[in-house]
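As structure tokens, one chain now follows by itself in the form predicted on its own.
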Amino acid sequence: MLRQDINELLTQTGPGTPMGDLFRQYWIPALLAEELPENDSPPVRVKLLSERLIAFRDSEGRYGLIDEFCAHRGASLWFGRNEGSGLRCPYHGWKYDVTGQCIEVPSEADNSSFCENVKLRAYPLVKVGDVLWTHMGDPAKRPALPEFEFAHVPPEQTYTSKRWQQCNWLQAFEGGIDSSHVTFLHSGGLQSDPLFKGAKGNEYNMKDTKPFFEVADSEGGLFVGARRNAEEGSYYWRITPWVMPAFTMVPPRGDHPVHGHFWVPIDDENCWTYSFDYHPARPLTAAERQAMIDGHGVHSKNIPGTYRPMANMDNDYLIDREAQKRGETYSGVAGIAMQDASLQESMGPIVDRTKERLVPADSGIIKARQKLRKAAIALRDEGVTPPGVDTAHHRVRSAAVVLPQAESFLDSCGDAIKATPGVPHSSV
């Protein structure tokens, strides 16, 4: 169990907060690129970390992420005019550019210096790959941009969507570094699935329902390893990165591509959920990216227009418990991205880990937990710097490997949990 303390200190995300200043020494997703497809497109909402914001994409093409609400009479600039540069407030005209200044009040006379002292609070917003990243920190500590595999790529190795779930980010991170539920929840999916079925893998997973976890540090957070037996004198292993604050790595199966999430608050009841497939050596095919758009995989069929996913809470998930005593799914619940929310979000907004009994196979839980605090508390009480900051350690990766069992992954694959360009990735 949790000291309900310390539930609050990992799951408070809102400004001013340890965990919230933790994320905000990161580069983390804003957005997805299709959201701002143009110069001049329409501004779009964006609440992270608890802060109301608008994203916007100027004439020139410069993203902004701007205060929501105008510096005048708080109107929501979501309803503003995109043009000529800037969002203009559609209230009573004032315009604002990407930086959050003010540039126009038009009832101002022309020679008056009024909006120069008005400045919405800004932060940037950079694309690289398919996701705008911004930072909400001190800007004299801004870091290098995010050098994850996934966002590297060429775009036709790499496909990424996102999804709205509706509870707290720590317990949905959880879920992406917990091998363990695989075996149980998956299981339909590990047999029918394009993006994961048919790879020698699943056969293990499905075989040894107990696995045994190493969970080794990293310098920009943990690498969790999952052990199952294999032929004699062997073992399977997955191997998932963590890096921090919330980035994980599902390990491969077979040649299909890899994939993974970065989970990020929206407030303290609801994250985004950001889900990528990429393959580190050729292009995807137009059967393996169609069915990341279809919702399979890691990824999730949301209602049109929206990132909320067609199965939700309202509707049960679409639970369909004949499929499940078929054995076509083991919850009821179609698909392995939804499948995985339904049960988190069944937890609560935010769960009550003061009732928790965990059990071995949470212990890259357990550490995720004890790495995540000590560095909220050093960061709030020394101003140290957070593992995960650093690009170096972005540059990780998942694996799936055979090994003789007396053999360690870690001293074993220290070539395949690294990202080397242009070379497969180590899958079984």
Contents of the next structure:
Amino acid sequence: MLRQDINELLTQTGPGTPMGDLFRQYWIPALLAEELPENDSPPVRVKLLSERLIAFRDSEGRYGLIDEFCAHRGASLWFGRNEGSGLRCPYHGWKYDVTGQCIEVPSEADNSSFCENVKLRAYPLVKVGDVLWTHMGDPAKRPALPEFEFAHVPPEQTYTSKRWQQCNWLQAFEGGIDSSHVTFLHSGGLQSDPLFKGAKGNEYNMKDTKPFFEVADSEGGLFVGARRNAEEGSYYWRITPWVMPAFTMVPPRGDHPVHGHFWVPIDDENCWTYSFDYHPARPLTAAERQAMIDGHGVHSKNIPGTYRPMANMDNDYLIDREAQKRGETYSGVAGIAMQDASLQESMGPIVDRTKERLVPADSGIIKARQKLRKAAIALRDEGVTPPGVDTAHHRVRSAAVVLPQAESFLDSCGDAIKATPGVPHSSV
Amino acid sequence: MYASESAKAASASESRYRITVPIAPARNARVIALDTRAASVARRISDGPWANARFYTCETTPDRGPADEFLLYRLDGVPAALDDMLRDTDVVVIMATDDSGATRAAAIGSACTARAITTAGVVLGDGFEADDAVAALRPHARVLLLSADESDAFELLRALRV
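Okay, that is the form predicted on its own; can I get the form predicted together with its partner chain now?
To see the whole picture, the full complex is given below, headed by that same chain.
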């Protein structure tokens, strides 16, 4: 359980809130690069951390992320004309560049300096990998760009998707460090999903449904090790890294690509789930990439032209009770991503954590909440830079390994949980 | 108007109809400090708002015989036998800061496993000084919180509603 005041502290990320200020210390995904595919492509509405923004790519290829609304009369710039190195409000023709600076007010006299005094709030928007990242905090404290491995391997080795999740970011994120649900909720997928099936590790997963956990601090967040019995005298370990505030990786299976998520608050009742797959040492095969596009693995099949999953709360997630009875899916919902999302959204927009009954196996979640709370308060009260801002903290990996029973995963997996360019991930 | 049952059920307005009843403390927890520094932590956090948590120390008593034959002590100094302490308990939280309690960790862990009592280990500090204690606890502890600090122990107990 969590006290209500702490639940509110962790779940509210709007401007001026402690967690909102914490998120504003980091570069976070704002949208996929595919959403602004070419110069002067249509602008895109972006809501992040409860701020309504508009993203566009100007005639020179520069990316901008600015206040959604025209400074003149408050019309949405989503209707804007993206032309001539700026975004022009179609109402009265006011025009803005990628920094939010107003560069034209047609109703003013030629050579008027009026527009020099009109500037919309703007944030940087930078492409790293398949993602456009923004930093919504103090420009004077802007950290170096993110160095997560999925965004730095060659393009043919990586794939990123996103989906709208209709709940607070924290309950979505907590699923990412909760290894004990895999054996139940995702048991069908371990046997059938093209991006999961066939790995030796799946057998350990299915044979031992009561994992033991070890939770260890890392410089950027946590490592959560889930341990199951393997052959006599050995354990199968699945190691999940969390980098603050919202980056998690799923331990890999066999030679399948390794995957993970970035959970980004849209507002306090919605979040974006960015899901990535990459292989550190080889290009994704055509079949793997197609499976990701088709919504397998951690990805979702979205309604064309949107980032809303086809299976969503408005259609009861297309639940199939017969498939559940046949054992094809555990919950009746198809797909790893929507199996998670359906249950996380069912908790309500912001789950009431004062009513939880946690167990020791939830210690990763307990510790993560504690770290988030401490970091938010240390930032608020003392200006302490939180873990995960330093790009060195980004260079982590998940791992799946079999170790002798006497060995600690922390002692034995030092290299396996570090991102080393070109070196395959450690997987079973 | 909602498009589905799920959409309606997940709405903020429907949250008002969730059943609200007081949640009784669910765990009869026993917290055992294996060494001197862990005992100091146990004494400090024992002042928390606990309903069913009881705190014990388990410091070295070399004159009392083999290391796996030991007495626990309540924080007021009253001795308690391990068997008695585990009666009516459903979760044991073991705290360690170094290796001095490794043998006792193994004995307590085994006793808990034999009685189907969920065990959690909280290793305070950087953990390097408690490698043997961690290794002794590993087969028994459903969860090990490594490199924990005092507030982690407190938060764990609070989250477990002890």
